[in-house]
Amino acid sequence: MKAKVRILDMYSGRYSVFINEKEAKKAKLHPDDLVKIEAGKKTVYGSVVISSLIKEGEVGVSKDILQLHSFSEGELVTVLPSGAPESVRYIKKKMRGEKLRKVEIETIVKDIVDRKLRDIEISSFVTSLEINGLDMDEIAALTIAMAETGDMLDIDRKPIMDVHSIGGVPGNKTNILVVPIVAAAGLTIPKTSSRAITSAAGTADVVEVFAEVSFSLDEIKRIVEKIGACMVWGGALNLAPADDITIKSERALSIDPTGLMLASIMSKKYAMGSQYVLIDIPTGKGVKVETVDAARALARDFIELGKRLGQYVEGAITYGGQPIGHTVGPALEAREALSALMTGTGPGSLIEKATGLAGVLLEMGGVAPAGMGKKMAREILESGKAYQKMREIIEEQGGNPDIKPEEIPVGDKTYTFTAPTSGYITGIDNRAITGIARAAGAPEDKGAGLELYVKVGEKVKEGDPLFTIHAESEARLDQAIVFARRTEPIRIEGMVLQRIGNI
């Protein structure tokens, strides 16, 4: 059918094409059918929505569709039914537990990016990976396909280093120290980060408190070739675009297939041209990887995948049993990270982890002798060189390099929880801490989160402060208080844990 484009001021979240009911009947189109819109040499795919708001002779396109092609109001286009693509057959193959060939994986990824696959088909693919998994041949093929269907960055400043945490630990602002330390040593480290998915703050959320994080690839290339580093949001770039689509299904289903996680992380590193990659694998109760054996196995997978991509990869198994530092939430974490860079000191967990990871990167990049990387990283931090590099990064990314930690606003609606009894801190629940910060409004409300006053092993007296919740509204504060009271974020016990009688 021929129709005139009508641009709708809305995001459907599913690349919708709106068609009048009478014309849908004539064309034998049904809700959620896949159709293609042809405009000259350009073809765009979308899912049918039947609507009485659209007149005969019109086709309504949502703003999602406009991201694929810039249609103009009243433009004449052809709308045609599109049968199920070949990739659906390959998804069914993986659902049966069979191994996919490289060309089949490439076809699936291309159809995801071109939106030939609908959300339900993408969710089926993600679920099949959760249930049946991928072997290393499939993971390597998936990684390269995800990278090559997007943009690739070529930086004329080698070697290119990178660091990535698989996440799970609240307050993990570590890379905000690692990046300037590594760059101050003369290495190149273009850091792309994500926003929070299930956590209270991603690195991009924290950096955004004092600098811009959305840049084009050309802008990133200019910044990095000038100062050797950046800390930007990967979602603003067309890097491995299939990853940004599949992650929506992962979030909706609350699953994170290991093979897809490996491909997701490494496709972005491959697209950025990273030559040396350090993977931080937090391990402990309440994080993604709970045992050291599982962490070692995951590290080996990353290393093997790196070899197939021509990248040198190392894994660092780090302690993930409690939050890093004393703050959780974008503005609070920004304050703590900036203070550590300015003074060269800070919470032991933050300084130890940051200098430890930075030290590994300095050794990988050849600027520190084996075994001396951490010492060199600490010297760079304590000398103020890392802070000076951070000032350069903030300035190049459009922020105020003179900003002080106390100038960063945090939520002024607060409530402090105190120790109900005397004893020792025997546990801090990562998931509960994250849940409290999110209930308070983090990461969307930058000033929301919490400050921790205790760590595992410390002695407290009844009435001592344990943590303070920060929120930007009373309603959010009340939600966080209720959440905290329903959980047990901090466990306090005496030295005698349990008495067993003689039966």
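Numbering follows the first chain given and starts at 1. Bear in mind the structure is a predicted one, so any value in this text is a computation, not a measurement. We call the rigid core the largest set of C-alpha positions that still match within 1.5 Å between the two forms. First, how it differs from the form predicted in complex with another copy of the chain.
- Residue displacement note: Gly57 has its CA displaced by at least 2 Å between these two forms (rigid core superposed).
- After superposition on the rigid core, displacement of the C-alpha of Val456 between these two forms stays below 2 Å.
- Remark: the rigid domain rotation between these two forms, smaller part against larger, is 9°, computed from C-alpha superpositions.
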Given for the second form:
There are 2 protein chains.
Amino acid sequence: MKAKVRILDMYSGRYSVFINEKEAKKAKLHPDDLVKIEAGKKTVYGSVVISSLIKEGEVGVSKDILQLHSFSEGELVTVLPSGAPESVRYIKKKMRGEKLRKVEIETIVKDIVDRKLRDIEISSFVTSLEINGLDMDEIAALTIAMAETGDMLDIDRKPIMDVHSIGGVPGNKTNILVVPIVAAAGLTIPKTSSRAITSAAGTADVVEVFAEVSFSLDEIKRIVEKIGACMVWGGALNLAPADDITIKSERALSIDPTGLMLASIMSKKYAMGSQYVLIDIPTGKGVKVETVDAARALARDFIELGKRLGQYVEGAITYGGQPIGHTVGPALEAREALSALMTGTGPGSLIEKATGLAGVLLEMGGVAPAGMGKKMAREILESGKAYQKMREIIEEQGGNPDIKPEEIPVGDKTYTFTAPTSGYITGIDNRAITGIARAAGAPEDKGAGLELYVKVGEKVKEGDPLFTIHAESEARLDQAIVFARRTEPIRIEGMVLQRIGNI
Amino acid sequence: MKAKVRILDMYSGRYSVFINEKEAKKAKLHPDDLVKIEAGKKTVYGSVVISSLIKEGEVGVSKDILQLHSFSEGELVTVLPSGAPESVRYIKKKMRGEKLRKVEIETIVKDIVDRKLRDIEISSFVTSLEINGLDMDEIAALTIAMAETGDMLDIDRKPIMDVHSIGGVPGNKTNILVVPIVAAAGLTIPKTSSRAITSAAGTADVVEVFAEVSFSLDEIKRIVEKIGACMVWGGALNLAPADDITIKSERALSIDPTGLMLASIMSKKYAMGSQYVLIDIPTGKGVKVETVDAARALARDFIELGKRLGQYVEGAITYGGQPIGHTVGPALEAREALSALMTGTGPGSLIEKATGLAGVLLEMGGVAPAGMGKKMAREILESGKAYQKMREIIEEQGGNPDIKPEEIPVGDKTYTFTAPTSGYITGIDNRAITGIARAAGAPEDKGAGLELYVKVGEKVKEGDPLFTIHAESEARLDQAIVFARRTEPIRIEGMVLQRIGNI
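Any chance you could show the form predicted in complex with another copy of the chain after that form predicted on its own?
Complete assembly follows, chain above in first position.
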């Protein structure tokens, strides 16, 4: 049927196509049927909503569609029913545990990006991957297909470095130090990061405290070619868009199939043109990867996948058993990172990890001799060159380069937990710390989070402060206090761990 | 948030809950988030659509919700975000290949019916079942949970018989003869059937040619207690509603996991109070069950499941290698079935199968001695008693009991295919026959379908008619002709099947 477009001011989380009741009946269309809208060279797939609010001769489109496709009010289009996408056959092949060919994976990814596959099919694909897995041939094909169905960047300033943390450790503002150190050494590092999904602050959330993080690929190219670095939000770009779609199913099911995780991370690096990639794999209780053996296996997978993509990849297994530094939450972390860059010093865990990772990158990029990377990274940090590079990044990204840590506003509703007993800190629960910061409002409330005064192994006396919660409202502060009381974020034990009485 | 209900005239295929942009931001709700609407004792789950078309203080609900829940315009309700449903954990357990406990299956089914689980989770469940399967304990728990989360019928006229065909054979109007034969013998048989999904005519589509098929459970109870039988559409009832929801995923993925298929069929029988159930398993090339071994295994599963449900079940493996009778399509099949009931004769395949199945039921129900059921069924058919019962059914279901076969309108746009060569009919392709009838417009166009003049094994001469396509419009007739030419619905071979030349 031919129809005039009516743009409907709504976001449904899918491409919704509204059709008049009578016309739907005539065309034998039912709610949620897949249809395609054709106009000139563009074809857009969507899900039918039947409504008498739409007149005959009209077709309503939800604004979700306009995020990637342009339609104008009154534009004449053709709406056609669409059969089952071919790629469903390949999803079924994976259900049967068979290996997918390159072209089959490409078809699945293309159909995901084109929205020909919807929640049902994508969830089935993700579930099949969780159960039956992917081998390295399939992962490489998936990675390349995910990158090539989105936008790709070609930065004219080589070599291009990248660093990615698998995540899970609260307070991990490390890369905010790593990027300026590496760029200050003359290497190129166009860092894209995500916002927090389950954590209290993603790198993009922290950087946003200083500067803008949403840029187009052209703007990123200009910035990076000028100063060698950026720290932007990947989500604003059309990098590996299939990943942004499949993640919805992964999140609803709280699964993260290994092959898909590898492809998700590496497709974005591939799209950004990264040549040398360092994967930081925090390892310990309460993070994604709990054992060193699992971390090693994962590192090997990244390295092997890198080879297939023509990238040189290294993995760094880092200690993830407790938070990094002393702060958790966007503004508090921004303060701590900025302070470390300005003074060249800071909490041991932050400085050691940042210079360690930066050092590996300096060696990978050929600007530091083998074994000398970390020393060079520390010199760059202490000399103020990294801070100078950070100022350039902030300025190019539209922030105020003169900002001081103490000028960054943090939540002024605070509550401090103290040690109920004397003893040693025997454990800090990553998940509980993240939970408290989120209960306090992080990452949406930039000023929310917490300051930690103790680390594992330290001795405390009864009444010593353990951590202070910051929130922007009393209500969120109360929520965080309640959450903190329900969990045991910090464990204190005497040297006598157990007392055995007379038997 | 508190809000006044606004009923939106639309069907989206899901429970859509429209929320104003500002309020969504305040409540941190995103498109497609799960929310619950609470009003008094009722709680309804739905998916967020964010729209400035809805005012602050209002919440829009799509009409999909009103099919099972009552809301009035302006009713004051509370809208709350809903966390991830507990049952996702059990779906993940099945992903890992573990056995589910009864209470876990009950929770999944309840969450499906409550719409707490949506496409993503349901598709993941269905995919996990396809890959990892269910054992009989799990299937029994699933069957009972599916029945008990819907409406159930208690007919005061025992014993209650039922017959179900697994389907896949074109032209299978058999049960339209079986039901009146069984009821004429004094047994009770409240038959619910489906409309065609992938076939050219479901039993409900054919019956609808004579009479209404949509009735409430109360009406069904009244009809069956009066005349001992009905032939209604199960889809209009709230029998095992979880099945109606999961089928959406199965259809999109074109999978039908065995455990779910068993539960789907038997939950409806259980809800109808059936005590004696005969499962017709057509077997042959081009139907769901291709080999006798597979049919036997399936029959054993049905029998075992019946035992768990307190039902006596038998399986009948029937020949499904070619269409039943000579007609395919609702009106054409209705003509053939009615004619057989009126005259007591008809195509061998139809009469043999119908009296065979009815005979088994007569023996199961204790009205025929062992081994005498088929003979008794044939007598009931030939005596006109089955036709008399059919007239009662038609009358009670609001149709015209005096209708004659030739009065049933069939598509008047016709085209006849003839034998291109002389020889023997060596094969009739079920899938091609169904495809032709559907291309001609069946099952929506009641008069569309085809008449078959030949059966496997028969001898034909070049130019003999093979089949006539009926359609209600020239356009559909053309589509069916094109489809027929592309396939090889009827295979004719000489006695010399292959000619080997000089090597």
